[in-house]
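The chain below stands alone and is given in structure tokens; this is the form predicted on its own.
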Amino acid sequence: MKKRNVLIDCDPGVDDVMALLLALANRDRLNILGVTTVSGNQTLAKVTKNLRKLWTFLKLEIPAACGAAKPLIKDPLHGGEIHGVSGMDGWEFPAPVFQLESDNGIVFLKEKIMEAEGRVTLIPTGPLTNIGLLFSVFPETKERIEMISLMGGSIFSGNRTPFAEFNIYADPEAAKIVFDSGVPITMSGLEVTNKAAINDEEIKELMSSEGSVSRMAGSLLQSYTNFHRRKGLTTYPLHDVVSVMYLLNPEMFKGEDYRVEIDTSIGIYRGRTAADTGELMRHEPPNAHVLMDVDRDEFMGVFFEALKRLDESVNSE
């Protein structure tokens, strides 16, 4: 089988250092180009630094850059309160000594896409800055991507606001050129992300297993579980995972094709990702396949299988 060729564009972290996890576990079907990192839930400086501890704990040398410190217009939007001080609290991770390959993100991005054999597929797992400013200042790459598979929006209700998922209403302007660039997109938003939601045994097993890697996911999944027990839930979305796993199976996957538009106007609908959902209502072509609906006993099956793996890489070492 043909390997993907992968751009991964993140802000870990915790459900972001999940999806790098499932990534990195099916290297024999992705081929990750690199990994950008942008501000979202916590600063530009500390996911960046957050991504850097990942790979130093894993051994890896998979290139990476920083990208935007800020959306392209609004100040930055941090979720400090769901991921904690660091973005990734909950695990003690080695000083990091992995070193970028760029503090141009959106540079390093272009120079990944148009050097890579075949076309690209982007991953976007946090505000969409990079990408937006990517397709602003180098049009040309557009052509050379095959899809765009973002953890994003919501058709039916916000988490941020009333009506705008985080990501999104972090830097709708930037959505906007996005979701307008006729690049094929698939997007996860919370009407299925909220589905793919581990549970406190899944936690505790995680956290009792004998491979690090394992136990590190669970640590984390264990701290982010405090914002939202605090929110009166039992069951923890692993948002960020399922723009991944749907490369990996789609299948496990219901979705529908829906013209999106985000809303960039200042007041309550900000960050709104519309979508003509009715048959009668379609007066422009779909701009993406929105998934719906998982398989979530079986998304987690091949989750805790991609961890398992890990841990044997790791351990062999």
Ligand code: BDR
Contents of the next structure:
Amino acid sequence: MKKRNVLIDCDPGVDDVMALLLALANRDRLNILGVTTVSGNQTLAKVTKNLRKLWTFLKLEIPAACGAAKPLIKDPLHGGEIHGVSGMDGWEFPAPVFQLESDNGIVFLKEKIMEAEGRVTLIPTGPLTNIGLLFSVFPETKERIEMISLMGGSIFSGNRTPFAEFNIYADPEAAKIVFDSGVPITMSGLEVTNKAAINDEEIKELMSSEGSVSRMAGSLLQSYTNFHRRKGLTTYPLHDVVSVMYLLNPEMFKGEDYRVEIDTSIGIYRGRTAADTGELMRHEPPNAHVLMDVDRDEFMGVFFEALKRLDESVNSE
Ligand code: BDR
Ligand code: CA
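Since the one above is the form predicted on its own, can you give the form predicted together with beta-D-ribofuranose too?
What follows is the whole complex; the chain from before opens it.
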């Protein structure tokens, strides 16, 4: 099977780490050209350090760069209450020795896209600032992109405001550039990502695993449960993992094609990914395939298998 070229743009972030792990375990199918970081779950400095720590822990050499330290217009918004003070609380990582290839993530993305053999798939799992900047500064990259599989948005209700999901709310102006770009988008919004939720028993299983990657994943997830428990939840969405899982197992999902408009107004609807689901006034063609449902058990089975494969590859070194 032909390998898909991918670039992952993230803000690690506990669920970003899980998404990276799923991608890393599937390098026979995903050719990871590089990873960029963006201000989101924590400051750019913190999420970049987190990526360097993870790469050091896993002894990886996949090139990485840091991108935007703030959204296009507004002040940065972080999610420390969910992901912790470091943005990746719950596990003692080694001191980061992995070095970034570049501190200009936008030029890094452009170069990787233009130099790639064949077209590239983008996987953004944080606010869309880097991708918005990329399309604005280097519009020639758009035709080299096969598709974007992103985590962000929600059709019916938000998690940061009543109407907006965190990644889109953090930088709606950038999201608008991306959704209006004409590049095919698969949107993994809250309708599907809330269904891709792990439970306490599964987290316990990871934590008691022999393998260090599974134990690390379980410990981060255990710390991630604190916020959700306070909200009265007993299962914990692996939001960002969905955007990677879709590329590996699209048949696991159900979705709809919608015209998704990003609300950039200042007020209660800011950051909303509004879709005309009833076709009441649709006059433009769809711009996104919006995932709405997933086979949760199959999803979790594939995720656990991926962690096991990483455990084995780390042990065999
Ligand atoms: C998104 O916000 C972040 O907290 C997560 O990493 C995910 O990308 C979910 O709304
Ligand atoms: Ca994220």
